[in-house]
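Next up is one chain by itself, shown in structure tokens, the form predicted alone.
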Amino acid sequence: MADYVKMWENLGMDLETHDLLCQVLPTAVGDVFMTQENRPKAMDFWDLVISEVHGIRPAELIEEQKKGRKVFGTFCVYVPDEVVIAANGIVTGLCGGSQFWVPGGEAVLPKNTCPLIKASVGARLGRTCPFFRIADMYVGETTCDGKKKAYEILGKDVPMYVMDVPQMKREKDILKWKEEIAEFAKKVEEFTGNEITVEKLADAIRLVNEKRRALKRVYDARKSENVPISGRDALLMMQISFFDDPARCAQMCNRLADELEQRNRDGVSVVPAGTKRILLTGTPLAVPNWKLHNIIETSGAVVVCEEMCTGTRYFENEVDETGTTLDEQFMALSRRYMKNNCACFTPNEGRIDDILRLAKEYKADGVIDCSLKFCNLYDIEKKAVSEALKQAGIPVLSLETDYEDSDAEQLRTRIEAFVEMLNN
């Protein structure tokens, strides 16, 4: 990574801290994902991308930078993407799923914070993370109170736009979206100086499309009774999506596809037959949050699926490619991007109806809900999906934890008793 330095000095970053983050990251990668026999070899790509993580994906940005394309940093999947691509930006997530980051969080929030909220805010305050040096602009959303005062904070130094999301799926709440949609599209072209055409949006929605159809093939080759990937790797390329460029990021989960289709034809499994599926749900898992996957996967059972944002959410539902204007554009966008079911809605008994139908799809034979600490609209909703998944006859087991390592024996010594229950 010394490559990166001058980059990082010219993005004003703190080095000798960042120093700190670059000389944990290796080792947590080796400990997690090197460990693992029998990895698919698509991996090697992802392998790269995360073990310079801070380097690769934000040099490239800054080339485009210079040729006068604009960054747009963004926190949520209720973003649309196709609306910065439309008007030739780039987006980029900008989640924080380390500790390392927390303290500097606390130093402005409360400490009863969601973790991932404290980790963004350190991230950028503290001047440890290239991406949110770069962004130019800040996108976020108000699908949280956490969230919505963070980014208070965070828009005092860097241009911050707020997309209102309605709490409930009404059609007028459908209709309200479109047109916030809308109002997002006008804030793009005035940032970027370039016209959002129904033409550069209808490419811009097929790319994403092609994205998410891509993401789509690996997560059905887990749907096998084979097992032709870990949970931890799927993991590792979910995340590394919200970063990548669009078309590369379907050409290499393409690429990874092919392979675990291959491996599920030749009856190749990086498990032992017989060992528990888990179908993960709960608040998403920012990189480098791979502590829960890594316990799960060290404990006898495997991950075959994540019902979260970073997850099925990310690229279920595809957006309508038949618009003839910008109003039936923004509009089908509204309608794929309503169909996340986050636990800020209410009612909400659309992810109850996800975690069913996909528990079933991938042959979970048990289900964990994990929440992070404070996040309250998950733990609230814990209740519901447990009793929904105890009337269906699926195993589940309830966490709540943080981005510390303090509670990983504990977290270990429960998800082992649910997974020798689940043998029995």
Given for the second form:
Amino acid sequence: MADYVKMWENLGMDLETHDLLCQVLPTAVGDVFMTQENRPKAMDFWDLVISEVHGIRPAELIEEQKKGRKVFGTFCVYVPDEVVIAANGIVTGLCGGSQFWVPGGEAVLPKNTCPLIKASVGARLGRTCPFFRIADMYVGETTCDGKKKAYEILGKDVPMYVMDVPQMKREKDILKWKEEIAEFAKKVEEFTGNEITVEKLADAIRLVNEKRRALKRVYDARKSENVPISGRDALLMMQISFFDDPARCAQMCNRLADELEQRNRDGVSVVPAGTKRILLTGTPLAVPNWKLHNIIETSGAVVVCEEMCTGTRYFENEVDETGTTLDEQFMALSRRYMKNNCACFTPNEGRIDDILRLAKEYKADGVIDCSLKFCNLYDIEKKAVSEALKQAGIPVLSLETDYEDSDAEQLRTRIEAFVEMLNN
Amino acid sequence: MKDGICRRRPWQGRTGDAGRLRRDLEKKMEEKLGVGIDIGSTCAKTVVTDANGEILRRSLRPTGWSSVETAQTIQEELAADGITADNARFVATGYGRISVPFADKCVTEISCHARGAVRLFGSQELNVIDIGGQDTKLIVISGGAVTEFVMNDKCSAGTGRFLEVMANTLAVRPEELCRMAASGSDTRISSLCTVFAESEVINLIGRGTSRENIAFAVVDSIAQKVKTQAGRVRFHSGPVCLTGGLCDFPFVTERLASAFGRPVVTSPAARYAGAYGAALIAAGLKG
Ligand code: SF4
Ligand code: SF4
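The form predicted together with the partner chain is what I want next, because the block you gave corresponds to the form predicted alone; please supply it.
So here's everything in the complex, that chain up top.
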């Protein structure tokens, strides 16, 4: 392990507390990932990245900052990376996925706030995550109420820009989102000192589309009858794609996809034939939240797809590349991003259609719909999701959980019972 | 093949009779007792069946502090009666199922309750309400198989635990509370949360409400909570039956029937539904 202590110190981190986090992570990685058999070789890249998650990529980002580039931290897949990239900026995801940060968040937020928000705020205020220290500007969005209010708190500690996401998806909302993107572009130009030109934005659009296609290739390989990769490994790849350089991400995903496609030709599977295939849907699973995948995959089933922002919603739909003016390009961006079906919107029938479609495409035997505790939006939507699935004759299990381990056995009982039901 | 003859088993004859004998004996060797052990949060239940699933014996003991120790005691007791791995197969269920090292298999309480209920109530189409010590389960069974289920979350409202806490507040035993409730009426606890409900009960005591009426309110609140939970599954027109620790109290069944607006059936053996289901699965195991 390289020595990153100096770097962390320079970032103003709380080294002592951070040490505690560094101690638990390797055990978690070992338990969840290294116990698996017959993993794809190409996972070596993500194993390396996760083993030094607070070292390798942060060090790269700092190097780029030294060259004058700006780092933008984001919390939602609605914020268009393309705009930042066009201004030679760098985007990094900033969602907190560990219980470690929750108490820090609870110090300033009500307890009944979703753990993702609490952990994100805790990671910033507790100074225990290098990514939260490195980002020069945070970009928030008006999605759920909890995040909106949390951004006000974060905004006192770090430059914060909030995009106004529409609540509906009418044509005028798509136009409005285009305006928001245009305004964001101005802000990014100002903050980076770089002009966004048609050519640069076109390049950025192509780059991010390429990353989407690579992620999609990995997911497409998971549709195969055999199971070429575990859900855990696919999730790790997906989570890290939020932090990585987009070109390298595409390259690594394509390398993984090559191997998975070969496995599919050879009929190689990481689970015994007949293992029940689960489509997971619901709230995002921020790194290092592997709890649900781990329980499902040690209860006799396998996750074949995630209908989540850390899943299909991140890469489905490409941005039209034919725009020749900034205005056209912003519109193309808006059209693509507004296709994302998040529970913050009303109505949100598109998500149900997606779930039904994905269940079929990925040959899921059952669907698990899980929301983070205190996420009202996704919790309320569970009823509509389960009704639609039952109507389609697809078994569904609705769950709620947070980042704590205390409910692991209760979850396991439900999940095992669900798998027993599918096996019957 | 000289020693082939020596090794030939008595039933390995060629005549029809001997063939049948062999099949019978092989079947006998295959046939083992089924033992189901359901380690719940409050009680550990054990059911032993013959190979046909008829109950030979059943027993119940408090789970106590350590489910590992409880499982060990059960094993010793069974062994004292000559029930061992030589002549029986073991299936463990309940939240403590992983604490039974001698189990041939672990199966969740959902599947076991369903299996037990189907046999106990003699129907392939059932809606099962299981009120356990720590959680309440609702299971829909069609064609003898589980098609849907819900379990309540971390909250203890609508569970045996809720009853225990309230009984404690009233300084009676849970059984007594259920009996007293039958002669109470017209009192309600509005809060579904155990902690708040407890202070409501204390308020009622302070206001001089009779214990019978408070007991009524407690049982009714459990029934209401279970009914609310049932909104998340689709009960079909088959019978609704109650399993778990509250089967022995007719008033609980009565309040449930009133909450659901349809008859609720139960039987004293339904308390053992989980263990019985586990025993049936054990009896059916091969190898
Ligand atoms: S779930 Fe909604 S708010 Fe959260 S990242 Fe996805 S799109 Fe954004
Ligand atoms: S999980 Fe729900 S509550 Fe939490 S940040 Fe996402 S939308 Fe908001």
